[in-house]
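In the form predicted on its own, a lone chain appears below as structure tokens.
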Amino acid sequence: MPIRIFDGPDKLAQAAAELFVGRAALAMKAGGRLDVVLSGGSTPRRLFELLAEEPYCSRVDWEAVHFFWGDERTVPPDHPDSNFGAVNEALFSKLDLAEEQIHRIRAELADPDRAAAAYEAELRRHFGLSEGEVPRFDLVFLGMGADGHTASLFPGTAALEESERSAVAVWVEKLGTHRVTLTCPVFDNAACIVFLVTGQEKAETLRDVLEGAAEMPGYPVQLIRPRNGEVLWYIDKTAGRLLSRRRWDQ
């Protein structure tokens, strides 16, 4: 799978912004709409800031982009921990978007299962899906935690076993909270998934995931295997410091 290693988070974000612009242009030619999944956390925030600036902003037909999220914390949208809130501050507040272009997970609902069901219904409506079908996103940005989780697919959680639903609520014991997340079947149906990984605390896990250390325990991120799509890894030097030399030479 293609792996690119960058000098630091800013260079990585610039490359991710170029990728976004390029995929948006391709989507416009193919069908006139780009359906993109965004991720939370600190790594992609610089990407969102760059997309709101030149030379990137004017190169995207923003009216044709629809935004979704891979997961959400059970907080209101204006909470500092909200994945939606981070994107809203860095990107949406600087664009003239229609309300129907932003498909956030309403994880602030008192019942996380209800929030997950509502998001599934939104996906079915937007993509025109029948029962049992999963959406096909054009572009998905994901991160990876030091424990190998991605979105809110954490080690040892029931969400890892989900094979039918597109979105589920999951209790994350280590965090003492619920999250709402898209599931492996959705990610596996994507046209392009881009993992954005930075930070030295992720280096050992990243080596295991990409190169297979002895007695590798298996990580949730390894469950993401698109059937008819591609996976790209954008990594900074600190996260990739334990990878073999051949990775650095790509």
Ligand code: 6PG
Contents of the next structure:
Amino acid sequence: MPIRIFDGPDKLAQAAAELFVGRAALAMKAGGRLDVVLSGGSTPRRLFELLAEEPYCSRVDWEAVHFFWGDERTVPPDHPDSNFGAVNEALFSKLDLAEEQIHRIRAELADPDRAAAAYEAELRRHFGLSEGEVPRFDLVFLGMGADGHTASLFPGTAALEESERSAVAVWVEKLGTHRVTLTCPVFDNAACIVFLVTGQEKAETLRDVLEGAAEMPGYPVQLIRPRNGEVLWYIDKTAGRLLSRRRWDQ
Ligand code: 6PG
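Given the form predicted on its own, state the structure of the form predicted in complex with 6-phosphogluconic acid.
Below: every chain and molecule of the assembly, starting with the one above.
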């Protein structure tokens, strides 16, 4: 599993922007479209800002990019906690995208199960899928929490066991709120998963996940195993500080 450790969040974001540009070019050549899943939280914000700037912005055929989210909070799209809102402010507001390129999760709906079902229907429509088929994304950005959650697949939640649906609503006890999240079947069908992990509070979990003994307690992030795709880890030095030296010398 290629692991890159960066000197800080900005260097990590620059490398992630470079990766986005490169994968977008490949996807355009292959199928004429890039279907990308964006992660939430604070880590990817710098990436979104960089993609709106040079030397990245002009190297992407933006009209052929379709944006999705790995998860969303149950807040309106203009709420400070909205994962869509973060991208809208940092990137979309600087581009001239068509509405149909942006496939946000309408998690502000009163019924989160309905929001999840609507998102699944959007996935089926966009990818031309019949019931039960799973979308294949070209590029998926994911983060990781100190508890090993990714997207909104939190430890001890039913969403971890979801094997049929592509998106579900999940009650997250520790947050006292619902979330809407893509599920393992979708992530496991992706062509490329990139974990972006920063912050010293994640160092122990990252060591367990990347170097722990196989029988270590399973973290949700370890459930993500693309059958026919690659997994890349982009880590800043504070999150990677407990990884063995050999990783650093790569
Ligand atoms: C969310 C994310 C979540 C996030 C991790 C890391 O909606 O919060 O999808 O999975 O990626 O919690 O968040 P930070 O980047 O803020 O540490």
